[in-house]
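Just the one chain here, laid out as structure tokens, in the form predicted alone.
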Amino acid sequence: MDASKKIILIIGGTGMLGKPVAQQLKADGFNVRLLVRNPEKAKKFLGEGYELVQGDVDNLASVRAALTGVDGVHISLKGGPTEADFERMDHFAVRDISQIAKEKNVGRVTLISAYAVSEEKADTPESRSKVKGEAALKFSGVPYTIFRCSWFMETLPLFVQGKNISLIGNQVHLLHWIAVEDYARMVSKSYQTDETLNKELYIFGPEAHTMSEAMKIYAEHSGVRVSPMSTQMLAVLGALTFNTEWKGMSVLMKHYEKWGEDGSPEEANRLLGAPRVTLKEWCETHC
């Protein structure tokens, strides 16, 4: 797809990971457009040259206008932490866009997803709703592309509390942390080629490291101390202060205690280009 006049819509978009991909479109050449609540706090958010149309997923008169006389959309929707809001938003959510981007002839559909999000591994209510979501994006018929991410850099930070970064449960398995600016830069180039359409693309940073490798080397650059703690303290501490984000990432922690890495990235690597940007790189820049 020539990025020449082509308007591609981004529904999430001012998201962690949402707005670089945003913005990387918009370096890239292409018009780019955003569902958002608040058009005018968006714009401080995002700056000049992007087209904002006001509403949100639960409201699809506003999904429909902004799909219209688009070329693609890309959806970077968070849901959580309860398990109505993951149904809303990762099943019912990627539903809907999917089947207004078919009825209007949309070219494609790009969805953000997770290396573990399979039939097999559905034992959270957020792997079970992102099953459902790209099982509903497949059937809507749209072209689509489909990014199943490694863990971000960018979420390093969001463990932190005060002094201590929290390693939540016994996180042993490798790897790839992925750099938003290299996935962004791929989701940008999925929109130039025709190679990706109809494909699940695994998006693994150029590293591996354990979690616990991962946070010693935040630790080293940001001057904070590793603070391990168990998925059951953590449910604990939730219930006793009814804090519904700590219950849910409880589960998500416990989940992915079991469930490693599977995939590969060669296909990824080969049609977009293969990430470039090391964690220590990362750290040296972000910390």
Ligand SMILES: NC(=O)c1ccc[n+]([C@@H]2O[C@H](COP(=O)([O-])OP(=O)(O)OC[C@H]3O[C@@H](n4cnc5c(N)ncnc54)[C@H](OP(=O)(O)O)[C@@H]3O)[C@@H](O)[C@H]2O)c1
Given for the second form:
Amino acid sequence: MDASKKIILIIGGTGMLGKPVAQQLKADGFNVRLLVRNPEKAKKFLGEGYELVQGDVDNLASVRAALTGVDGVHISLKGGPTEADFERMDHFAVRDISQIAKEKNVGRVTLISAYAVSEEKADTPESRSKVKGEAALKFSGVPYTIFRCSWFMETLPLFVQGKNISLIGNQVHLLHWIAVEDYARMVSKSYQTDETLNKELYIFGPEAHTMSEAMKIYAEHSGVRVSPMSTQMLAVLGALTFNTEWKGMSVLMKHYEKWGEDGSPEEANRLLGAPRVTLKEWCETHC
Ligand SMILES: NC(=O)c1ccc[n+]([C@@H]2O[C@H](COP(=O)([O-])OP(=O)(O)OC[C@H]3O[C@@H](n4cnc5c(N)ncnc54)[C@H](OP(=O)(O)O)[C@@H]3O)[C@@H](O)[C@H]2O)c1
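Any chance you could show the form predicted in complex with the named molecule after that form predicted alone?
After this comes the whole thing, all chains and molecules, with the earlier chain placed first.
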């Protein structure tokens, strides 16, 4: 794809993992359009240089309008914490966008997904909806690339509360923590070759650490203390305080207690260039 003439739509481009993709595509010379719920807010957040289309994935007319004339669409939505909302965002929205993209002959749909998304591991509402979303994308017949990402380094600060970083559950698996800047570079690169079409690519960072090790590295750089908590305790706290986010987090972390990484990043690294940023380097600049 010659970047300068191509329009890529991003749905979820104001999100934690969508914004860096928008910025990287723009830096690489693509024309970047975003479907956003609030264009004024998005303009303040993203700055100049993006085409903003007001809309919502629940409003298919707006999705159709945003998809008009684009060469590709990147989906970076987030559902939850209720089962209905995971279905709405991770399944139905992905299905609808893919079907409309197919109708409009869009060249490709790219989708962020996670390493533990498979039939075998679909033991939570979120993972079940993501499995269905991936299947709907493939079924639509539009060319696609699915990015099965490991844990993002950028999620570590989200576990910080005051002076503590919460290590939730017994997280024994080694995880290849990925920096969003590496991921964004790889997504943008994927639009520059047809070799990435109709593939699931595993996006794993350069080094593996358990969650406990990763939190210790983060803690050393940011001065917080790692504070362990069981998934059961978080579920009880969530129920007692009617905090659906905590209840959802306990379900998520139980899922990750069980499932480690099992894909291979070899193909993604060969086609898109291997990720470079280590967790220690990331902490040195971000903590
Ligand atoms: N965290 C990880 O380590 C990890 C790993 C692999 C995969 N993932 C997946 O990555 C995805 C993105 O995560 P994130 O943290 O970037 O999410 P996020 O920050 O919550 O971003 C979600 C985006 O979706 C947009 N959005 C929400 N509802 C919408 C609607 N009805 N219509 C149109 N746009 C809507 C939001 O726009 P507004 O600005 O309007 O709210 C925002 O731009 C999730 O599915 C997550 O599961 C995460």
